[in-house]
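Take a look at this one chain, the form predicted on its own, written out in structure tokens.
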Amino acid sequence: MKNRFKQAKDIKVGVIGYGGAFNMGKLHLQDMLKAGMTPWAVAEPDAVRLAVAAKEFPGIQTYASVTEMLAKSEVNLVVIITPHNTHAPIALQCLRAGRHVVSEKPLAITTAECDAMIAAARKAGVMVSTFHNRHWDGSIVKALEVVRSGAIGDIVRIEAHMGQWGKPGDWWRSSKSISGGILYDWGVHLLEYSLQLLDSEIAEVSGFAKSGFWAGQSKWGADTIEDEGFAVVRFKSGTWLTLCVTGIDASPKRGMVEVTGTKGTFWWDYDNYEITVRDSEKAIVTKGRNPTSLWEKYYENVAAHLVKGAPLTITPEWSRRPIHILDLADRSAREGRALKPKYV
């Protein structure tokens, strides 16, 4: 990899997309801050947005556009967070022009733009990664530390789910065409969690999708996100995994995520887990709270890669891996078959 940084507050940092939803540019720029990096540009089409980050951050660049921060600044990192139909066009921009790049997930909405990614990012002797911080949640890391120990001895099934009874928001990501359908937001966190527990190869991939009950009162109409998507992945160690994001569940199922294996059941939800074993006739129940997320070694790994060269934990591969589910399942959903994937 080209650009190795003699320390981390050589990395000069760009966000790309400063809009208001959840305060995101700035929580980016302040957590690269905390690891070391130099918080340098934005770029931002709306002036508004723009004249937030430049109060907030005192001395930053500011630019209108993606191509003009790439011509005038000496940014060498860029964060992504556009929305999700926008990812792979504005990385291959930023690769091509040899700058590493952090994109909020998914990394993208397709395979073959993960594919183009990272054929681009090779290319320049770039980092691509995905902003996984969740994968330092709290709940994951109990869950590991669970099945690890074989309390709930070997894993046979994993159900991820999230959803209620209700209409879609009237903002992008409700909107099929850019954010890719109603799995590719919080199931691609659900997903990442799952494929940490399972170690094995992907077999096949099935998706199922229920459309048109919200469509008609949402302003998207026929572009709406589905009312249910729902995947079945399965492993060739003979586990398998579902996954369903709602709109139309009027009783929604606990927790997040219910791993169940051949001595037991572990579940979780943001803040608590839960897990039960069989002790002959007597379940044993156990209940917690989650451990404290940490979401700061995220950065701080990229920062160590980038600098130490220390290995990358969110690798585009990895990231590259959920998308991939998502798309065959997008893609199974329309065509009524289980689809084979190119990647295991």
Ligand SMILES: NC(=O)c1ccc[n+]([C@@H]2O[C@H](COP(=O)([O-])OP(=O)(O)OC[C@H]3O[C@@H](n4cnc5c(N)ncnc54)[C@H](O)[C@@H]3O)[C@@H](O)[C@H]2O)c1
Second form
Amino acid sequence: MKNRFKQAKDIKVGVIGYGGAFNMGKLHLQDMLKAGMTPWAVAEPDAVRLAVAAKEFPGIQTYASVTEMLAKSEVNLVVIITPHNTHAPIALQCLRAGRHVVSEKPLAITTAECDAMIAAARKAGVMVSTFHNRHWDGSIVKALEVVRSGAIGDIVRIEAHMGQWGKPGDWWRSSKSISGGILYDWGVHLLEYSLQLLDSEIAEVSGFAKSGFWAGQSKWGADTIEDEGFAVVRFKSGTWLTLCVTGIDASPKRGMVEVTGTKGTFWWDYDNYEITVRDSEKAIVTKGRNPTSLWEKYYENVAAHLVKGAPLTITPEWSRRPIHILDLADRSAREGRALKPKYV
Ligand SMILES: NC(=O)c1ccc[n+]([C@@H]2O[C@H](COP(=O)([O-])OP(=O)(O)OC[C@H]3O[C@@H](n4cnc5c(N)ncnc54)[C@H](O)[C@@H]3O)[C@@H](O)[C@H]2O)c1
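Please give the corresponding structure for the form predicted together with the named molecule, as opposed to the form predicted on its own shown earlier.
Time for the whole complex; same chain goes first.
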């Protein structure tokens, strides 16, 4: 990789997209500051949000477009915090301009887009990574500790799910063409957790989708995300994974991820976990609060990679895996058959 830096402060960060839904731009820049990087510029077409960025980071350069920022600014690392369908085109533009790129999750919508981004990064000799902050969620750190201790035996299956009953909101996440579909927003986090636990190659993916129930009441009409998306992933190790994200669940299930092993079950939600192990007939239940999440570790690793050449934790090949599953599930749902992966 060219463009290695002497020190973290030489990494001049340009934020692309300073949206108001979760004020993610501020969170990124704060974590980048903690990692020693320098907030340098923001590109955002919404003048109101650009003014918010200027107020939160006094002195930061502001631009109305990515093209203008790339032409006029010395930023050498960009972070893309925009709607999902813009990640690949913006990343390609920045990579071709020789800038290192961090994209918010999901890296892209399709496998082909991920491939193009990886190829462009290699050609330019720069880094591309995905902000998988939830790789450092306390819940998955605890889950890995429990599974690796052998407490629940060998993993048989993982069921990852998120559900509610309610029509999709008016925001871009409810547009299929912009977001990629109902599975893309949270599904990519749930898959990224699960792939850490399963540590096996993908054998095939089946996808299922129910659409049309909410579409008539949504501002996106025929472009509304599915009412429910479902995927089944078969792994070469013999384990399997199900992923369900739904807007038509009148009785939402407990937890977000449930891991079933030969000796016990582990599940967690945002705040809590529960382990149930069997001692002959008796079920022994341990409940607890998830440990604190350490999202700042993401940018610590990116800085160490760009300055010292430390291995990148969230490589683009790693973040392509959940996208590949989502892409295959989407195609499988349309074709009504299981699909074999290009990347295992
Ligand atoms: N990792 C996490 O925990 C987490 C949490 C929330 C959101 N996200 C991700 O962050 C991304 C953005 O989501 P959000 O909720 O912040 O959305 P948002 O709608 O609040 O913000 C998106 C911003 O992007 C801007 N934008 C759109 N096109 C642009 C372009 N071409 N150039 C520059 N700016 C452009 C919009 O004007 C808007 O201000 C998504 O990928 C989402 O999945 C991740």
